[in-house]
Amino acid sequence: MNKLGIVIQREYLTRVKKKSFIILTILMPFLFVGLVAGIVFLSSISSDNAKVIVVVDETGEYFSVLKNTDQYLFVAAEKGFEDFRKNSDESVYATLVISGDLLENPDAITLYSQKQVVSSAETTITSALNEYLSEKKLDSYNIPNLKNIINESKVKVKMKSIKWDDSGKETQTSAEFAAAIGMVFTFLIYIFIFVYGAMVMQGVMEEKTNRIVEVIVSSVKPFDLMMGKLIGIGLVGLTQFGIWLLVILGPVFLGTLFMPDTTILQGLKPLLGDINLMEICFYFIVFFIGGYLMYASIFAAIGAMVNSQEDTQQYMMPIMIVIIFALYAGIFSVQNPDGPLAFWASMFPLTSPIVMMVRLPFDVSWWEKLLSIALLITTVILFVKLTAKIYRTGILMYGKKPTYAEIIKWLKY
């Protein structure tokens, strides 16, 4: 085995054999599902103590409209608003002042509080009053059965989305499900690039700080050492993703073979439509490898330049801004996957690994996929060559942080 292969094997096996890797790989899908379920459950739990809202209704008409809920308790004021303001009561969450006829003057209502009120309080009040005022307005027209006529005239359209291919074959689709798949793979590739790229930087810094690298480079070229780290740690990420994919899609595949008529699988068919999950997984691997090698090479160069964790902040900030921009570009591209933001961000190599994953479930043209991959590969080769020069020089330098002028000199060596 050549020296590059030995470094790859060492980086891969030392991380895969760790108990933390095994435990996280097994538990992460369950932790993710549990986290989402926990957030949904906790958000549905309301506080045991209802917030008191004092109502100063100068018209005497609207207080009875406001009904108590689990969150809010409406209490009629026994004194004027100015008295409340002078003698504030900590048990009172807010004071609602209605100073006139809301049909004639919709602005004659104000909610006062010492703390910023939450949107649910405003929604509870306005929805109750809007419903009452709408009915009152309808009654003022003196048209028999007007409410029933309006209620019967309300129609809800249930629309299906159908795609057809060149042969004319029709397939039912779901825009929401396609967006969900795109976002899941976008977050996965964002997390993988960030986590494993940072792992490369940490590994380089540890070897440099412990002076182990001085021994290693005596028998291995710096370029081979850097590439061995990049490939070895990247394979760790692909291994983890492959295990998760097997855990998630394995039961679905077995169910399709042995129980094709089950309710769950039948329900998934119209959601999936003609979305090719295997093709998306293939492109995920391609863009993960490209994005990972590009960013991990930068992280390796940063790890080689600095001597401590604190020194990384200066160089990490521009990279973090680009990665976060790519994530938000992907999020906003869900609603317009063929728009200019989605298109150019999926072509620009620094953002394409993340943004393209959002677009893939929405039938991206083959030439766009190939162009994005070609630009990414070209950028990866360029970045690896440039960062290898920084890595080669910086890995054996100790003391102060290099200036940008010094880094440029390293690139010219």
Second form
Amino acid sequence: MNKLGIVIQREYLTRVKKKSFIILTILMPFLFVGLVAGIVFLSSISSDNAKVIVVVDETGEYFSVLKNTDQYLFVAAEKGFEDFRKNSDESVYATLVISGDLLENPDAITLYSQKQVVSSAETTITSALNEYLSEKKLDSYNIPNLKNIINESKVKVKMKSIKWDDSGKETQTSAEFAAAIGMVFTFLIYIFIFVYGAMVMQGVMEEKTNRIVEVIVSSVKPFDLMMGKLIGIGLVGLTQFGIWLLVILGPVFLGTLFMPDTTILQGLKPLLGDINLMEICFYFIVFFIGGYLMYASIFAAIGAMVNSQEDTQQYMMPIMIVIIFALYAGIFSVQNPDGPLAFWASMFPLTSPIVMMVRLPFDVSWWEKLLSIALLITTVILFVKLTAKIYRTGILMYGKKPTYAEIIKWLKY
Amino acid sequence: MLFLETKEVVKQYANHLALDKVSVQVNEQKIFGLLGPNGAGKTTLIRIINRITAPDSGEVIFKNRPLAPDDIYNIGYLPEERGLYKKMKVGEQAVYLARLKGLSAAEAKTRLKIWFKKFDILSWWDKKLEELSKGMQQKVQFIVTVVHEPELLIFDEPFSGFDPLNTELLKNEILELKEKGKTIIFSTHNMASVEEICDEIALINQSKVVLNGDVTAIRSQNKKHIFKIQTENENLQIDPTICEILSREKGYHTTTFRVRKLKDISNAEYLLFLLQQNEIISFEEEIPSMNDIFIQTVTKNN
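Same protein, different state: after the form predicted alone, show the form predicted together with the partner chain.
Complete assembly follows, chain above in first position.
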């Protein structure tokens, strides 16, 4: 086996065999689902104690309109309004004062409280009153059957969104679902680039700081050592992705095979529409490889330049900013996947691997994909070449941190 | 026979000249000591021989032809700054490093097991490196250096970090390698070990070779013609034209004198002169230690 192969093998096997990798890979999908479920669950439970809102209704007309909810308990005041002003009774959340006919005088209602009132309290009260008042007003017109007429006149359009493919065939899609898929892949590629890029940097630094690099480069070319590391760790990332794909899509696939009529699967089909998950996975792999190699080579260069973890910060900062910018560009592109931000960010190589993931579920024309990939590959080749120069000098340089001027000198060697 | 030779090797770093036309000759089956103060350029020269860095000019001749990329399989290198993967299992990484030196996985494993047994660390094969003591790590590093049985071995400060027991073990290993016909380049500050095991040396100071040749020859060339003479008498009868007494130290029954020979005569003649007038118990010429020669040459140069 050639040297590159031996290096790749070590980089790959030592990481894949680690307990932490195995556990994390298996647990991650569950953790992710658990996290989302947890957030949904927490936001769905309201607090046990409904907040008490005392109502001082001078008209006597409106109190009955305010119905108790899970969050708010409306209580008729037994004392006058002035008594509540100084009263710091903890059990009273707010005091609602209605001082006149709201139809004639809509300002005659005020909510007082010691604390800033949350907006849901305001909307609960106003929407209840608005509805009551509208009906009252309608009644005051004395037109028979007016309510029915109005109800009938409320038209709601039920629009289906149907996409035409090239042959004019119709397929149904759900824009939200497409966006969700895009976001999942965007986050995935963002996390992968960060995690595995950082892993490359750690690996390079480890070899440099414990000086094993000197033993190795006496038998392997520095370029092979660097490429071995990049490829080996990249394969670890693809392995992880592959396992997740198997864990998530495996049951779905088996399901379609053995129980094609299960309701869940029937439900999934129209959502997916013509979003070709296989195609997206393919592009994910292409853009992951490109984006990973591009960023990991920058990280490798950083690892080769520094002597300790603390020194990395200075060089990491600009790269972090670019990656985070790419993520935000991706998130905003969901709103308008064909807009100028989405288009340019999915062409610019430093952001394209992340942003393109958002756009893929919304049918991107083939030349855009091709151009984006071509630009990415060109950048990868350029970056790897530049990194190789920094790397082979950097790994044997100990002592002080190199200045930017010195690094430029290394590039010219 | 000349095994390795560097010819006018020059290496310029950004701000300083690391090697200035350095030419050294290493004979086959000899232990060659590469000496010099810190920062003299020893490590740079070793890296050039290892093909880790390329010289700006000059060339390295290996077995009568220019050094080629594949020659690195024929070199074992123990760098001054030792390093192995801390989190990796000892046996696994030894096999990995041996494979990078061109051995097959199976071959590497068989040979390594033999070495591990010899150094009494076989039970640590499946342990992570960080669990080993420093001395054991050094042993692993040494094994990794020699396992592919290269013809040329380069040891950069091999004894640093070893306890006396392991130093002895390592010294014997190095001498055994020489017996087996290997050529060894040995870089060190430890002058006592140079006298003990080196056949030839080159002293590099400020990027230049300032002294080189056979160790015994160098030491006798640097002789100052000072002798230690022990007599039964308290006084030494001498001819002031050929002898100068430098110091006198009285013992219980005897007296020891340090004297300098002032005339260019052989030691035998000189002793004859002294014997005529004195009852001499012992007569010994002081041969300068490598340590003295090192300090003397370097300070003179600076």
